Every structure is written in structure tokens, then in C-alpha cells.
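One chain is shown next in C-alpha cells, namely the form predicted on its own.
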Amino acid sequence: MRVSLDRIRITRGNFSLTADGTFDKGVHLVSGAVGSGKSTLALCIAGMLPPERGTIQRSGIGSTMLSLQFPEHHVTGMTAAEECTSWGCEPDTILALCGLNGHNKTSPLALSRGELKRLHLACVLNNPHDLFLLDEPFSSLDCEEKYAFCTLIAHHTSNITIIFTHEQSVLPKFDRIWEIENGILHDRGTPPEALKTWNSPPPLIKKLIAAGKSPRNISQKDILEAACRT
């Protein structure tokens, strides 16, 4: 199972990309500032932004699910009962993960943004996708509502799962980084060697390392035994 960019490039106005690397098994984090081209790059692996040139081949890849920032880009429901049934989801069960009991018949439309994001990534994740791309999937989540999607990425290790965010807060743990950077998408690396060589990491990591106390990894497990280490 793998994704792999050969020297693609994408150019929309006066705006490009350019990106070139392997996705392979595990939990990928796509970094960058906001209007670097995460979602462009998340469309373009997704096949509905055809790059300028090169290549994206998709070996083992069956089927492919793309997460939109704005959940309800994705309502086709005229109920929350509806809009699980839409992904082929038991509604009782989704509506109960996401803290939405006795919602069945209430209009996805007049949850709050929240709400209904819980309800987008509870449908999304209970889909068994060879490919997930999950662009900024913590917008419009509280701190407790982050975490909790960060407990359901960790079950993610036999598909590959591609997170497009700026988050500089909570975080699940990742098995590889990449950093989007004046138009270019670098492979960071595996961490804790990536968090070295990651330009823009989020202040806490960026203190611990300076520290001498760098975390094995980014989840705040992994930040907590870095801060308490002696």
C-alpha cells in the first residue's frame, strides 16, 4: 500500500506546489502555514486536482476518502440519522460516539460546527479506506474533542492516513512528517529525528528540543514524558 509523487507540480493563479515523495502504511502529518497548499496537495492526491506535471501512482490503494475542512460540504442527509446511514454507518452507534444521543432526527444543518464535525469524522473514520486524507480534521474541535479524534487516528496503522493541518496544540502520535515550505513539500523524516529537522514545529516541541529534552514523538503522551524527563 502506497502513494507515491513523482515530481508533480500544481499551479492555480499565481500560486504553486511542488512535491515529490512516498506515502507509505502509517499516520502521515502535513504540515504548513495556512495558504501554503495543504488542501490543494489533499485534493491533488485525491485525484480531483490534476497536477501540471508529473505523476501520483496509487499502488494497493482500493478506495480513497477525502475529508473536507468544512463538514458541511459534505451533508447529504436531511437528518443526523440520514447523514450517517449516507456513509453506511448505523446511526444509534455514530451518534453515540460522538456524544450526539437523541439527535436521529435533528437537521445536520442545525448542529453547531462542532457538532457536526464530530459527526463528519465519526462516519469518515468508520469506513475502512485503503487512503484517508483528513484536511485540518481539528477545526471547530475543542481541546477534549481533539483528543478524543487523536484516540481514533491511533487505531489508523493498517491503511495509510494523510493529515493536513496547522495545529499547533494537540496532536496524535505519527509515524513520518512532511512540511509544506515556499511552495515545496519536504519529507521531514520519522520522528524523533524529524522534530529536529522540522522548521516550524509547534512552540512547546520547539522549546523542549531546545531543552536537550526532545520527544520521542508529538502527542501530548509523547510531550509530557519530554517535559517531566530529567
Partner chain sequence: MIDICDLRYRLLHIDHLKIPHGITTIIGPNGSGKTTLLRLLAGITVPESGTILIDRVPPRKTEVGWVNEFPDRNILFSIVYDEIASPLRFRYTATDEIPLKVDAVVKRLGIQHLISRKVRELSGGEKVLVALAAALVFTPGMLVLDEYDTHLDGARCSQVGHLLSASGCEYVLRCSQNMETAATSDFLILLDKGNLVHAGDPAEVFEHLSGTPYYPLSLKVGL
Second form
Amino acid sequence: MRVSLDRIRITRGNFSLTADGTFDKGVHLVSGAVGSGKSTLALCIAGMLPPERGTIQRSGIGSTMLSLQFPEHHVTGMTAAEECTSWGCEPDTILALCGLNGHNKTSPLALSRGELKRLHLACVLNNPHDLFLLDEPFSSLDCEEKYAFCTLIAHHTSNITIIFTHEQSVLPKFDRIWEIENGILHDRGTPPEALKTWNSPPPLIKKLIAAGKSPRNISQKDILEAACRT
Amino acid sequence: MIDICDLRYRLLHIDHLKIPHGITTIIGPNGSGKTTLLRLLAGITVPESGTILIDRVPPRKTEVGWVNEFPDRNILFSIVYDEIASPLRFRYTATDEIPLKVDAVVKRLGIQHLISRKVRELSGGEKVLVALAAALVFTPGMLVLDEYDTHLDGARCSQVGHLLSASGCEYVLRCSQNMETAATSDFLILLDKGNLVHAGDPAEVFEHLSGTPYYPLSLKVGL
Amino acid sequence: MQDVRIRIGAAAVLSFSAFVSLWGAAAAFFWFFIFTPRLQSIRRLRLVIGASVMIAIISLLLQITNGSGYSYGIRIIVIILIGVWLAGEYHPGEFLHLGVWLAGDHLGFDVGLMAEMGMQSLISLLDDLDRIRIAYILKKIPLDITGIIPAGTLLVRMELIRARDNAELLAVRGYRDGGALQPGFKTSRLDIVAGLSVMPVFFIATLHFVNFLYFDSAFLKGLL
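Could the form predicted in complex with the partner chain be shown next, to go alongside the form predicted on its own?
Then the entire complex follows, led off by the chain already shown.
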């Protein structure tokens, strides 16, 4: 199971992004500054945006799921229950799972952004897929939900999960770190080595590295373990 | 000082709250009433009962800069320049001053390269920066920002943080799920299920939150 | 064509010319062929195909009932082409400048703002359609008749939410009545040439229209 980007180039107006690399089974982080092209790359890997040049090879990938940055862009149901059904999920189970009991008849567009994101992620992650592309899954989640999401992602070991995010504080363990800089996707490698070549790590990790306490990975547990190291 | 007294709006109940000048961050779980409180403070919605006074003036009579939590809901015009210039145009600012003020704010935010772009073609983070520029361009007395940082990367968050401190706005009210950002505020408010749980100096409020997911990681590791 | 004033004026004259006579339509089409990017401008609007099909059906019905359907079809299709060119040439923000230039800071600004927000809504509607299409693909929902009805309802709801958000944003940004704007336009030589060239089109159209009224119209002959 792998996704290979063979010298792809994506262009949108003045913006262009080139990417070359292979995503194997595991959890990948694609980081990058605002406007660096994370969402565009996610759309391209999902097959929603054809690259201007180069090819994307998907071997052993039966099903792909893309979670867009804005949960409101996924809405097709008139009620929260219909929205769950549209993802092939059982409404009562999903609504209970994300603390939205009694909201069956509420319009998804009337939910708060955090509630809608929670509902959306619960639906997306409810079904198994070979390739998960999650664009800014942490945005609008509260702290508790961010940690719960990290726990959930830790169990995603049998497929390829690519998380496109600039989340700075609550992150899961990653198998590989990628970084978009100046319109190019760079493979920073596997942690902990990747943390040395990662140009824009979260500030806390940067401080730990500067203090000579480089963490093994970037989850909260790794950060705490590194900080306590003498 | 912002004075909130016997405020009732849907699930939100706040008996008494005084918010001092400076940067105030509202934290709490999703659905706790953060956005509702911000909308009331911005004068977008009116309380069912109770009062909000900003230096003894109701919110609707205060100059407010506002950034919505949905980046797409901050857009009125197609082009970035028109979007940022709109508050100045609506206030009949002298036409020769408008380009200068727009230019100054985009330089402060480092988004000069976006000025001729179409707003709809920008990324979520870029849209938030444009909305921030539109909110800051007329130097409002109060700036209300609803989870703007959820769409920004670390470097941008820090840059915007410095900019807010130097913005000249007497009150900056924001909600955030980034506790590192919250820790840098002058005043912190914790809401839960529509109720005020804690309000005060961030260090004091976070003391109550030790052991919860809301306790900043930087405080945990002592960095 | 860069100058919105000349573009709007030219479009108004050409549309009138195409409407009043078949010769006017032919002259307007000739103008369209010379001064516009032609096929590129047509490709910009998906609605043109739907509109053309509708016009073709109406023309056919008119041709069967009173024999003037082909003339009607040709004239209306030329008007649609002019309209599509006008929409395709739209530069964001220019209606605001045109409004203020025409009617000043208050009424002109408000009319320009309305036009701009109308264009913005149309663009947003097309964006929403694209997003819904992507959401349907991701959810593997067929976009057939059973899927189109909820999608349409959703679009209406999104538009209503957008209208409420826009109203809030206008209020919070300080909009009360009009606004300050120094109208600015870019006028190229080609704009002036193209603008002046609508005059012969107008003369051809009115000449044939007057000719029709005085010499060919059975109705007028009856009156006289």
C-alpha cells in the first residue's frame, strides 16, 4: 500500500507547487505556512485536482477519503441525522459519539463550527479507508477533542493517513514528516531525525531542541518525556 | 472597563463580569458559549436581558473590528484591496488617505503580495489575515476575533500576537483553542455550558486547570 | 475592453440594435466578432449552453406558429452573446467605481455596492455548486434527480446564511449609507475605437427598423 508522487507540479494562477516522494503505510504529517499549498496538495492526492505535470501512482489503494479543511464544504444533508446517513453512518450512534444527542433535526449549518467539525470527523473516520487525507483536522476542535483525535489516529496503523496541518500544540505521533517550503514538498524523514531538518517545527519542540532535549516524536507524551529528561 | 451585568442569551448566563483593557482570551469546550459572548460584545446580537457596557457605552455605539470563525463569512468583496478598504470607505474616510491606510495595514500583516488577489482564491489562513486587516484598518476601539488562530501557522500566530499588542485597540477580545496563545493574554475567561467558570489573570485561571487538557503544555514542561 | 463605462454603453447600444432588427443583429455580431475574444468569452459562462437551448426551443415554437421564430432566435442569441461577453469581461470592483462615477457617493455607491454583491453572490453560488459536487463525489452519492433536489435546497439555505452574514458584516464594518470612493478607470485606445464602432451598428439597426416601420409594417400601413 503506497502513494507515489512522481515529480508532480500543480499550478493555480501565480501559485505553483512541486512534489516528489512516496507515502507508505503509517501516519504522515504535511506541514507548511499559511498559503503554502497544503489543501491544494491534499486535493491533488485525492484525485480532485489533476496535476499540471507528473503522475500520482496509488498501489494497493482501494478506497480514499478526503476530509476538507472546512467541514461546511462537506454538508449535503438538511439535518444532522441526514448528514450522518449521507456518510453511510447510523445517526444516533454518531450523534451520541460526538455529544450531539437531540440534534437529529438540527441543520448542520446551524451547528457551531466546532460541533460541525466533530460531527464531520466522526462520520469520516467511522468507515475504513486505505488512504485518509485529513486537511486541518484539528481546526475548530477544543483541547479535549484534539487529544481524543490524537488517540484515535494512533490506531490508524493499517492504512496511509496523511494529516495536513499547522497545528502547533496538540499532535499525535507521526511516522514521517513532510514540509512545504517555497513551493516544494520536502521529505524531512522519520522522527526523531526528522526534527533536526524540519525548518518550522512547533515552538515548544524548537525550544526543547535548543535546550538539547530533542523529543523522540512530537506527541504530548514525547514532549513531556523529553522535558523531564536530565 | 467592560461591564457585563445579568447577561442572558440562550444558554449563556453571566451574572457579573468586568473585563479590563488589553488582550482578553475566552477559552472553553465547544458549545460553551464563546462565540455567543463575542457576538454580544461586538453588538452583532443583542442580549435577551442584562447589559453590556464598554466604557459605559453599549456595544452598538462602539467602533468594533470583527473576524468571524468561518473564513468565508468575512468576505464582502471579490478583491483583497476592496475588502480591506471597505470599513474606510463606509466611514467616508478621505479618498486620498484610504490607499495609505490600506498599505500600512497590509505591510504590518505582511500580506502585500495578496492585495490584488481574489479573496475566494486564498487559503483559509490568508482569508483570516485579510479579515484581520479589514478589522484593523480603521483602528477600532475594540477588536473581536473568533478563533482566528485556528487557521494560522505558528509564525503567523506569533506575528499577529505582537501586532495585536501594538494595535492601539483598547480591547482585544478573542476566543482560542490554543492554550499557548491564551497564556499570553492579559485576562482569561473560562466558559463551560454557558456559565462563567473562571475569569482573571491567565496564571491564576490556569492554576485551576492543572491536569486538564486546557493546561498549556509549555507550563507543564516549564518552558 | 478595460473601461467599464464604454463596455456597458457599448453593450446597451449593441443589445438594442440586435433587438430591433435582424440587420442590427448581424452588425452587432460583426462587432462582437471583431472586438471581443469571442469563443474564450463564451467558454467562461456555463449558463450560455442552457440559455441557447431554451432560445432554440422558443424560436422553433414561434417559427411554427407565426413564422418569425428564426429572426427572433438569431436576434436573442446575439443579445446573449453580448451579455456573456459583458459578464466575462467583468473586473471585480468596477461596478462600485461605475456607480460612484454615475451617481455619486451615496446613491451611486449603494447601487455599485448592490451590483458588486450581486456578482459576488453569483460567484459564490458557482463555488457552492462545485463544493457540493465534490462532497457528493466523496460521499459517493449520485447527483441524479433524487440528489439534485436536496442539493438545490442546500444551495438556497447557504445563500440565506450568506445574506445574513453579509448584513452582519456590513453593519459591523460601519456601513450606513453610501461610502467614499475616488472612481478610477483604465481606457485603452482599443476601448475608444470599439466604443465608437457601435455607432454604425446603431445606425444600421435603426435605419432598418425605421424602414420596417414605415414601409414594411402591415400594421402601420393599416393605420395610415
